[in-house]
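Just the one chain here, laid out as structure tokens, in the form predicted on its own.
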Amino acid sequence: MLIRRETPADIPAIRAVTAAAFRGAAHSAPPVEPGGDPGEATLVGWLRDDPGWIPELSLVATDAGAVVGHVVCTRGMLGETPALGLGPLSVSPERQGAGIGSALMHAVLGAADALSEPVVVLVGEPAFYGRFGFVPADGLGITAPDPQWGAYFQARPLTAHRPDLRGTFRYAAPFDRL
């Protein structure tokens, strides 16, 4: 398996992997296309067209040249400070549980840290994301855009994090379209 930046040739495969990974998931965003693809598949395309897109933080996992996973971080704001929102993270259903998602997480967090980003936030399962250093965001003074997210709204401080980075997090604009 190889993890690398996405290329334009990967876009259809990323959409297919994301759609397959979230199809039927209880936590999936509502379908937003006539084909019934989960909202996450459409979201990645919307994000790619948004000023918040950071090409260095859209990574694919490939095996024998085929895309089997994808993760992306996009520009958000923590109060008035730039920060990152992570997601979606997608792995082909037949490859889930093989460590691909973990490898993608380690790679994107390392890349974000190398870019001197201060913090990454996400909405996800605490038992899974806690393995990567994510903690409840409110414990760091970071407020979710939706208070109902509770413990599922998590943050991972990076090397450039400062304790005074507090406030309400705003995701890239395409997240508001879901």
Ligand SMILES: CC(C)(COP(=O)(O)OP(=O)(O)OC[C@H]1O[C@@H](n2cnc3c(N)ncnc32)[C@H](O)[C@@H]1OP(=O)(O)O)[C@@H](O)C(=O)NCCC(=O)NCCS
The other form holds:
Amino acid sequence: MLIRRETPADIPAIRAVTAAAFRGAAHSAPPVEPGGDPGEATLVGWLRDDPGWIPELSLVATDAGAVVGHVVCTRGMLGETPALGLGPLSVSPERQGAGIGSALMHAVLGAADALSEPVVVLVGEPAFYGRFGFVPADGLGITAPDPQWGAYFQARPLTAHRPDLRGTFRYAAPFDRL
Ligand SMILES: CC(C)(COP(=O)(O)OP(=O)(O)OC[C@H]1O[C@@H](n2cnc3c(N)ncnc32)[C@H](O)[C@@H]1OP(=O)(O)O)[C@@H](O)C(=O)NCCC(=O)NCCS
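Right, the form predicted on its own is done, so what does the form predicted in complex with the ligand look like?
After this comes the whole thing, all chains and molecules, with the earlier chain placed first.
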């Protein structure tokens, strides 16, 4: 398995992997396009066309040349400070449980740290994301856009993080369209 930045040729495969991963997920976004793919598959395309897209932080996992996983971080705002929102993260259903999601997480967090980003936030299972250094965001003074997310809204401070970096997080605009 290799992890690298996405290229234009990967775009259809990323959509297919995202759709397949979230079709089997316990809670996925409702479809927003004819065809019925989960909303997350559409969201990745919307994000790619948004000013919040960061090409360095859209990574694919490939095996024998085929895309088997994808992760992306996009530009959000923490108060007046730029920060990152992570997701969607997707692994092909038949390849889940073999370390691909973890490899993508480590790779994208390393890339974000190398870009001197201060913090990455996400909504997800604390049992999965805690192993990558995510903690409940409110403990860092980072408030979710939706208070109902509770402990599922998590943050991973990076090297450039400062304790005074607090406030309410806003995802890139396409997230509001789901
Ligand atoms: C979540 C996902 C990306 C993980 O990828 P993966 O390649 O299966 O992950 P890994 O093999 O690296 O890690 C598997 C571990 O994660 C745990 N895990 C996976 N999904 C989990 C979840 N929703 N809640 C808690 N733990 C979870 C597994 O139990 C396993 O734990 P273990 O290592 O202690 O046995 C993948 O299952 C997926 O694409 N799911 C559907 C889409 C989704 O829910 N994405 C995340 C929300 S944006």
